[in-house]
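The chain below stands alone, shown as structure tokens; this is the form predicted on its own.
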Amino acid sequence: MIYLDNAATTLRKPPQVARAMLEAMQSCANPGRGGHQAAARAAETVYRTRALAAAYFGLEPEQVCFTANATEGLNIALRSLIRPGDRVVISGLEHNAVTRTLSALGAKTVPVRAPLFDSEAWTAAFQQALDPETKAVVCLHISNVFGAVLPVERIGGLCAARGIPFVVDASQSAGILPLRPTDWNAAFTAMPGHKGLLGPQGTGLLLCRGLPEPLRFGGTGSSSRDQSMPRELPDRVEAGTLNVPGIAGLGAGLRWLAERDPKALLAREQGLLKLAAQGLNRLGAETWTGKNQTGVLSFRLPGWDCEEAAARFAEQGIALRAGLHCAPLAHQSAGTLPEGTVRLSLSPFTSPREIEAFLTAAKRLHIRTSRSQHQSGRLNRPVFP
């Protein structure tokens, strides 16, 4: 299988990730729940990954909290800041992890819209949307649908000047772009471990520059006589047994990234994305590309429903994703409702040969469409406006 659905999860990981997980399963007990060797080894494994993440993101270890995924981190962040009726400004590209949580909290959301790949326009739009009633701003760093990079540093500066808490969803940028929450003035930055950080599923990080409210309550291995959650991080939001094998695997993914040049990894992905986009354009496909873009490409093939096209690619051994990608607001902003798009997304392990195979598969679908239209007398009839 040629796997091009890395924005959902990276399937191929560095081999060190699986080895670290297996070693943790065989040697680590419950961190902070005993003075024996297996518990101490677990605590050491967890702290080593926490410290590695802190160094990678320019924070202190206690500011790195482990979560099950980015969604859990966003729930903690938003529930720490938002009350019913609060005015919250968000980008018009947000994932359901943000929009559904804000809806459940009873927030009044104000989506900001601008041309996908225009950083200046996004900055101006956020500046216009902020007012004295704004209680928080939430913005993704990279769109999971279109790969568009938003100017979070500028948006964070606007928030800091007004004293407005800023939350960043780094689900598509962690491990892809440099992340420095201090540069963004972000109170909270949430990310999964299983995407660009190349860790396993069931892992995530919440980077805290503010004090979060607990989402879960229970044992932390500390302050056990106190019936309220500790105020100290990371214990405040890490109730219950941690996913030690997953954290060990995440640490291995972080080490793999730390040993490489992030600019080279990004340039490689952007080169492959350009190759894919150019090939699709030669087939008359509709593509969404721009200057500020990472390795995520949305497209539509003439004559094909997106879901049907993805199914036909799958039959040829090409793994893509089609539909709304859990981000209907992004499609509303881009005008791609109700069908959505087909999405191709890359990783450090995607090869040029795989992109060539993808384009060969796309060409087969294009030929089939052309023949069908010719036979029905619709050869020159446009499929998309």
Contents of the next structure:
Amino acid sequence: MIYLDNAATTLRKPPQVARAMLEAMQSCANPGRGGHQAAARAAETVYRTRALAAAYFGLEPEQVCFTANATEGLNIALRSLIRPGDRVVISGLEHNAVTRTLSALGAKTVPVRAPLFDSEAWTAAFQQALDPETKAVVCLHISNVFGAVLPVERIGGLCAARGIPFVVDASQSAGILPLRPTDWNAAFTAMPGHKGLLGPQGTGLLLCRGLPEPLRFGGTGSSSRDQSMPRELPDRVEAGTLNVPGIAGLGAGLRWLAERDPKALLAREQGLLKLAAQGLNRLGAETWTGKNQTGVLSFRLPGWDCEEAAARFAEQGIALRAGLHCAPLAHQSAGTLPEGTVRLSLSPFTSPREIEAFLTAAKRLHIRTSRSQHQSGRLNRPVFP
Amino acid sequence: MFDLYMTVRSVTRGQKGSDALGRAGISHRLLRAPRSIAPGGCAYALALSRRDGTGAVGVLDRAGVTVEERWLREPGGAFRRWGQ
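What would the structure be for the form predicted together with its partner chain, rather than the form predicted on its own?
Below: every chain and molecule of the assembly, starting with the one above.
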């Protein structure tokens, strides 16, 4: 299989990830719950990942909180900051992890829109949207649909100047671009562990520069007689037994990344993305590309329904994702509703040969459509062999 | 002999403190605090030699590790507060 759905989760991981998980399963007990060797080993495993992540993101270890995924981190962050009726400014590219949570909280959400790949325009649009009533700003770092990079440092600067808490969804940027929550003035930065950080599913990080409110309540292995959750991070938001094997795997993914040049990894992905986009454009596909873009590409093949196209690719052993990508707001902003797009997304393990194979498959679909249109005299009619 | 116990509220703080002490070359152990010095239940202690106590306080302070209390363990096993 040629796996090009890395924005959903990276399937291929460094082999160290699975090894670390297996080792943790076989040797680690419950971290912070006992003084015996197996508990101490679990605590050490968890802390090594925490400290590594802290160094990677320029924070202190206790500011790194483990979550099950980015969605949980965003839920903690938004529930900590927002009350019903609060005015919250968000980018018009946000995922349902943000928009559904805000809806559930009864927030008055104000989506900001700008041309996808124009950082200046995004900054100006956010600046215009902020007013004294704004209680929080939420912005993703990279769009999960279009790969557009948003200027979070500048948006964070606007928020800091006005005293507005800033939340960053780094789901697509963690492990891809440098993340510096301190430079961004971000109160909270949420990310999954299983995408660019190359860890397993069921892992995520919430980087806290503010004090979050707990989403879960229960045992933390600390201050047990106190019936309120500790104020101390990370315990405040880490009630219950941690996913130690997952965290061990995430640590291995982080170590793999830390040993490599992030600029080289990014340049490689951007080169492959350009190759894919150029090939698709030669076939007359509609593509969304721009200057500030990472390894995520949305496209449509002429004459093909997006879901059907992705299914035909899958039949040829190529894994893509089609539809709305859990981000209807992003498609609304980009004018790609209701059908959405087909999305190709890369990882450090994607090879040029795989992109060539993808383009060969795209060409087959294109030829099939062209023949059908020629024979039937009808345009935009997908062919289902 | 590790006879000085510095209590911290969470295992993460203890581990951060342990890293800092290790970097400073101060011998120590991180352990679950005995109940008599952790009245709130479930705390952790960095155990070290009293001769390293003053240096360790500075190291932990610079590392941003909040120590709750400092206890000296007497030869008989009882604890008494240290340097506060």
